[in-house]
Amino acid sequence: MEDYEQFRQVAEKNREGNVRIPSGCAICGYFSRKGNALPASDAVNAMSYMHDRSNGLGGGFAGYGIYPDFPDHYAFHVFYDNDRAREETETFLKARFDISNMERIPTRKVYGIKGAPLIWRYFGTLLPEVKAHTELDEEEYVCRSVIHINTGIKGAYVFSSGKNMGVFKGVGYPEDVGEYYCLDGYKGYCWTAHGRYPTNTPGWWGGAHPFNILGYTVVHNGEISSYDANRRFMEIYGYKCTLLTDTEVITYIIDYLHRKRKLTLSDVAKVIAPPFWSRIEKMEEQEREKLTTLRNMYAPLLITGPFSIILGYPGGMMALNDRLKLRSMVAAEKDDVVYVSSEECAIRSICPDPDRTWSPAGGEPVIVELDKECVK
């Protein structure tokens, strides 16, 4: 089995400026407002129509509502280099969580998937005695536990840690990754997908998209020229960017702004892709003051460079372009389902006759959430 520490070392040597590959990447997502169970196979099929936007160095999917038997449990998906890392991680988890179920994630042999790590999942709830003796709220405790494993246990990487959701990713084309994880057996009210064409780092299992913390997942097409400034700010607040890829920091920014700072997702979008100052100056006073405050308070979290992202989160999905719309993104709607993709052909492969299609403007988020009657 490959030693993934070697991948980290190679990636460190080949950071931005040393390696340059023409950019591509494909993203796709769909969401049922009524909470209907949509098949993951549609996401796999849609990605096949954007095959040439990937180069086989990373693919992945995130599904929500996929674990109805464990709706209130944190589902930890973990990559391991070896059994020693697994045993150390399991000892750490069992000391903090009541683990109701643990198993290897089902996979099948696929020609295009090679060098896979050990892949396990654990369903657990925080132990009552841990809750009683920590000053942290539950989600913050889980977040810090994940960061501890990923930075403190050699050979272990938690790549998914939310409730009733899961990330499935690896090195390969997305169609192969979907087959490898047996995604034809999964359904959920939301799916997001990614096909990777790395621009600055080699492909490795941890560096594939989606990136996750708690219930947040991000798939991304583009490049972040503000990465270092974004990363330095986030590491002040305890986040650790260890995967040597710019997308990781977007996930932490959203977690920080939405979960910890309690900003609405609309305001989160205004922080990471705000209107230009020339536009803000012409707005009505109330909106001008609000945007000025957001831009000044969170200036280091402005994301610059070309990007399109899809955020998945419990009960919702958001798609967002950079302010100049330098990466393609198309949206569509059919009945209660909203679709977003890099290319319209991917949407029409699973929804041939949408009620409407549109191209979201740069910096204007597309936000869709479960209907109120579907939220517990």
The other form holds:
Amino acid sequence: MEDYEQFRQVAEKNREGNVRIPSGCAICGYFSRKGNALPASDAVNAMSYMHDRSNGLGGGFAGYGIYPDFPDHYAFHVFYDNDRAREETETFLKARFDISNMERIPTRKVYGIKGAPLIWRYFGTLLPEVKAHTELDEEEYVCRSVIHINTGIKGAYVFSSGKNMGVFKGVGYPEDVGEYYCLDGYKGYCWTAHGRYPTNTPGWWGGAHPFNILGYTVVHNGEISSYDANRRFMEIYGYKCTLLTDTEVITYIIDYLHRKRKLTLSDVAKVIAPPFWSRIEKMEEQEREKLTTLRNMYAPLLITGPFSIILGYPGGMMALNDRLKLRSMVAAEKDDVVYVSSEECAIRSICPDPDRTWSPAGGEPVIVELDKECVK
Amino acid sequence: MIDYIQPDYEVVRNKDLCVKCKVCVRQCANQVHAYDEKRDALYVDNSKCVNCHRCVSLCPAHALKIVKTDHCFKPSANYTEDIIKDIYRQADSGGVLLSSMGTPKSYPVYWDKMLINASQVTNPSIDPLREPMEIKTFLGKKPEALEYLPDGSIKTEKYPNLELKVPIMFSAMSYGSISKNAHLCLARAARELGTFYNTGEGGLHEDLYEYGENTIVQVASGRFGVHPAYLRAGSAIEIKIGQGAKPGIGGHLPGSKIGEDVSRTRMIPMGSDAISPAPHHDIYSIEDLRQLVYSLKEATDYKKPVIVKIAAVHNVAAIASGIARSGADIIAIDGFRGGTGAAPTRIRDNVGIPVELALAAVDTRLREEGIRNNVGIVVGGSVRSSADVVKAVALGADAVYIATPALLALGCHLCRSCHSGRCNWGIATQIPELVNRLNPDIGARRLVNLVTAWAHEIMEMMGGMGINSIEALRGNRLMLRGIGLSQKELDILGIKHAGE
Ligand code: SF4
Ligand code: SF4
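The form predicted in complex with the partner chain is what I need now, so please give it after the form predicted on its own.
Every component of the complex follows; first up is the chain already shown.
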């Protein structure tokens, strides 16, 4: 008992948000342009081929199009430390959302997964009277509600809050986490996955990846050296970086630029990992003007240091490497499906014979979206 | 009258080495050295020596050295030698004590209490010799939002920005306080480096208009040399509210430095003292500042950024916040260890706060108020090396101003007697024979060398941190750790202690 207490204290002290934890990782994602339902089990398998890139301290998955029964509901996935936190959160949610369905997320016992919190999910829509009275637009309101729970209710943590999508993550190897959440039962047009290799020993489930806000999910491999410059800029715009992780700040940057400032994703990529000035100077006038303006106006959002990320968003997926390509990332294509992964072996494990494979250059985003006719 | 003060320095001549070439006699404008033909001997008057090393540097036989006198008062930690001498001086003259250059007092130098990070294992360092390393910087207000046009191009609000190839500019030093040749050196170096020099409050000599693209023209409380063509000549206009070495007071250029050219440039009579008032008499509040900012913008068709330069004083964060809302594009903060051509000693040594703390406080405050992107921040007042530049940028500065290091590069030996007007190095003087000692080509080259060397060092340090673009360093306080600082100091600087 004493041992456990000691472990808990150390885990608490070193948990995300109290310290900054660098980590190496494996990432992987695939996307069906035609919107076909792809099994989550492929992601779980693929990750098992990159076992050595994780160290059992975090794994997770994000799937899109997985809740066809509730396509227009916000799906909140929540970790609770105890029932008190759950009750408090449910009161909070019910005051704002019409909750059509709530349940414990189905899990199974898996060797290697321990210390799981209570894991619940809720499907809800914003109450019309709440919507009528808030000055914020709906997404912003939902986003702030989530932040309120995560920072204001002790022992509660919303780790997924988009529509028709969901994050499943925990402490353990990604394959075990997938098994734990019974992912074999889920299908979606896009899956991203993450296996984590943090350089110390947190034991907190909320710290695993993907990181999510509304429909955006980010899995990330790397350690960014621009972290504090990025974080302090985002805080000007009211984003509170409570986890102190790279993934959190990258997600906020994308949310800010794409959702709030309405930049196209390819321009978001140009802000985060822009071409060097020496290249910009050689471009033709219009492009040069544009890139100069983007780099100047959003200079604090440039990210340096090694990273490869896969961004999932409703209807699309973007993969991006840092401008020097300091982390490996491979892409492949087979029919309507596009794959990205830290290592090619993971792709070949689920798609042995791709039409083509390539290694995207640093700062060159790979963006795939649902074909027009497939968007509902 | 008895002179109570013994000379501070002794000029020591090694008679065995001296070849009696009399270079020292000719070179010393303070007339320390004298040659007696009858006796064929050289003499010195130590009381006139300011320790500028001109004779030492030019002596072909290396026969000279200057030593601090070991003549002493009874030691006291309270009434030190300096304090006793200052009292004698004031009892002699009845006047305000004057000094030049930055304070020599031993206040904490926070640059030296901060350490820089480097990457190991989890994140690779970047080799600036093999990979591009970017230090280009834009100074000025940034738009927040953009709009897409049908052709895919983007439309934003446009604000005038300065584009700097290196985040280092030459700080304001007026023509009058320094020589025309010194200005030429700065102007040429700024052009070659892709950065800017600053005219200071003394107007712009007609021969220097051709360097306008690399010039920041200053408007100070005396308005010396300010006219429409002057405002339009530079790339930016700086309103000088205060200077770190002498916050709260105006400038003073003795009439002896005001000859024909200076008089024409400043638009004041020859030989008259140029005394700029302490405040701008049209700025008694922040609204007044706004009016001046906009009248200068109006006069230059809104094409040039306006800089407001303030001294780092106790309330600097609130003042900066006001300036950031006044329409100014750039705030320059000048720390109290900064240099000056002439300032009352007591003010130089006791008024203001260190620029490191001021910068941290201002950057934090502007972020809290959500207006950091309204302005660029430039800091000066004792930025002494490339490491200081890196630390300033990591604390949140966009660029730095340097002045003393620039003068050192031109040969200044920090003798702190600029106010005498007899600078033996041709810098802080208007005496033609002395000015001619400073060769503008050589001087410009030395300035370019200095800044280029710093730029290389900045890139090395950035590469070490795994950062290949200076914007990712700006405000990246996680890259700094304090050493030997109290919790309060760490909190103000917004950094952690080493080991944390
Ligand atoms: S310059 Fe040197 S060598 Fe020449 S006279 Fe002076 S001390 Fe002697
Ligand atoms: S500029 Fe000249 S007078 Fe002033 S400190 Fe330097 S050497 Fe001395």
